[in-house]
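The chain below stands alone, shown as structure tokens; this is the form predicted on its own.
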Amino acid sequence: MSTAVNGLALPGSCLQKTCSVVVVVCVLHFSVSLLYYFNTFQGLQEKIFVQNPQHKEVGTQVTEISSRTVGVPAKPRTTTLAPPVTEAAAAPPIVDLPACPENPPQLVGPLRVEFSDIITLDDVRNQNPNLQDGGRFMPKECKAVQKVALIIPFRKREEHLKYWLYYLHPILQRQQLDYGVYVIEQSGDATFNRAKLLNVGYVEALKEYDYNCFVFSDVDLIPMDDRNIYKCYKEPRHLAVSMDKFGFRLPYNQFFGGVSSLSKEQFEKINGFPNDYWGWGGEDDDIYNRITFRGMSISRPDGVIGKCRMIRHDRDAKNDANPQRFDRIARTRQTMNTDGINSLTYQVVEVHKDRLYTKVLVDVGSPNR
């Protein structure tokens, strides 16, 4: 059998044979292209792992969180990828707070204060959501100019504490201190030793914080005025200028009691307060004497802003008048270089942080020993 090509005859054979290498030659072609697509797509692979090695750490720190989660089985999810968090990124924006106004701008001036009225310290802790534990507050708008530790002595005196804690925080609040609220608590039945708790306070208040001005307060005595700022003078200040309790006059020019600040310069040159004034009086007159011994004067704020209001009560159990306090008013300036706060001496039986203060339980002995 022959067939005709271009008017010319070809033997059956030799077109069967052309056709056989067309055949081959097509599929080399294509298996040459098929080979070559394929490498070219694994180097491009290499290429990209080789360029973001981050993608094999991510993917192995995937692998990581999953082995820790035993028995649940495992659920697809999309993960995006975040550019890494610097130290510089995450640590917050340092700002660079104003000194606090001299005169606060929140003050309100003559309040109201009553002591009819049932106070929990449930109550005051819900209104004052700004306080941290131990009483501490400091102001988010500015910086104070001075870091103030409020002591409190105290014995047996619950219900006049939620009194004071109730008006003092707000008022400290709006005049912008950065403070913190000690009560410092006699522990046992031995007579009291108001100065001696003070002193107390002083050291334990220093132990947690660098306070330079230090406010020494009653528990039962209460600011008419929120511009009698509680803190710290060029001298001594007399805070406690009128209570109702002496008809809102000063009893007598020396009279150093109910409140007073020291800033803490002030209260290391007296050597803080006398500790040997065991129950009612003397203590007071014997600060005073130690103040203008050291060449200082006191200074009081004017009998309008100075108003204080005194929670009445009974003389506290083992808290009688001092027989010996005229006698001991009469040598302070022999006394004052070796009684204060060189020769303190103290044990602290419990400490407790509440919300509106840090009250310290203390032994402080007993006159007897």
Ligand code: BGN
Given for the second form:
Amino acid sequence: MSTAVNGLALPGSCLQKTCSVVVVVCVLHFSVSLLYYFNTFQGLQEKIFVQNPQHKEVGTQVTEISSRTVGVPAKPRTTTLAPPVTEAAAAPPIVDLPACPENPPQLVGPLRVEFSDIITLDDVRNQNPNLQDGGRFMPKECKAVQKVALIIPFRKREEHLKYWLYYLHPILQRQQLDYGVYVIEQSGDATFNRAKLLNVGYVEALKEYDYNCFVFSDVDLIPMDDRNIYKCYKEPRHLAVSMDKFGFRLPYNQFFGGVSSLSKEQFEKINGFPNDYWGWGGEDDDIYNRITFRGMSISRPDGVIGKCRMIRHDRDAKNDANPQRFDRIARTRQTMNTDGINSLTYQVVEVHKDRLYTKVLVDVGSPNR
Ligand code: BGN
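Target state, the form predicted in complex with the named molecule; input state, the form predicted on its own:
Zooming out: every chain and molecule, the one shown earlier first.
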């Protein structure tokens, strides 16, 4: 028997054989495709959930193929993958705090500042429960824009330091600063050297934390308005602009004494402060010169916000007026490149950590004359 297909006559048995071969080839092709498909899908899953231990989805519902049996379509089942335990998952969550605002919301403005209140350091510690050891603080509600080291040159003024800590800690916290307090105490009885102690404070504070702003404050000066923010500005800042001692006015336009702030860059630009002013006076004028010789200017708060009180005291022993100060401030331009942070030498005698401050006792030597 023969069949006509498109005018071609094929013998019946031949057509049957051809059809059988085609069917077998099709079945084979289908099986191989199925096998390939399931293998690929399983491999993909392994890639996502096994080879990538950083995968962070917690409790994700995934559809998993339960069988790899060739030719048997796997019945999908739903299961819950346990999150892989990684270091990142074990660590506390890092919450991205918003940046602290330009105007801290807790500021109150003018403050009552008196030195007749009887206080103890324990009172101050109790009133500042949020301080970390070493007089460190960081706001919890926002990320401070600047990391501020407060540097206080010091010798035998415990009573003043107590008032400074009593008034300043709450102010600095309301100002939402990420800050640390460094009391740099000159050891021995040589003539006092304020500017060199400030240089030491800069170096010692940077050993502890990545500070980018430095506030240099005398221990006896207290701001009378918390809007006078103890941080750094585009230009070096003079903060003690309106002192009661000078009738709440600037004693002269170039005055840069008492309390000032410089960013790390500004401080480096002027090679820090002079190391060779022994005794009272002139070192702040030298710093003023350095700033202007490097093309910077002084920024200041207004006379109301910049009001501050000085704790009355007698002139300290070993801090007589420096007779060389006039000559020295006349030569700042020549000396500033070689006398400063690049020529600083000193020996740390002791570092003491209190909850209210870090005190660094330091040997800065004695005048070479
Ligand atoms: C100035 C001092 C400053 C001091 C202020 C305020 C000098 C240099 C010679 C003119 N400068 O006279 O160091 O901070 O008074 O007391 O003495």
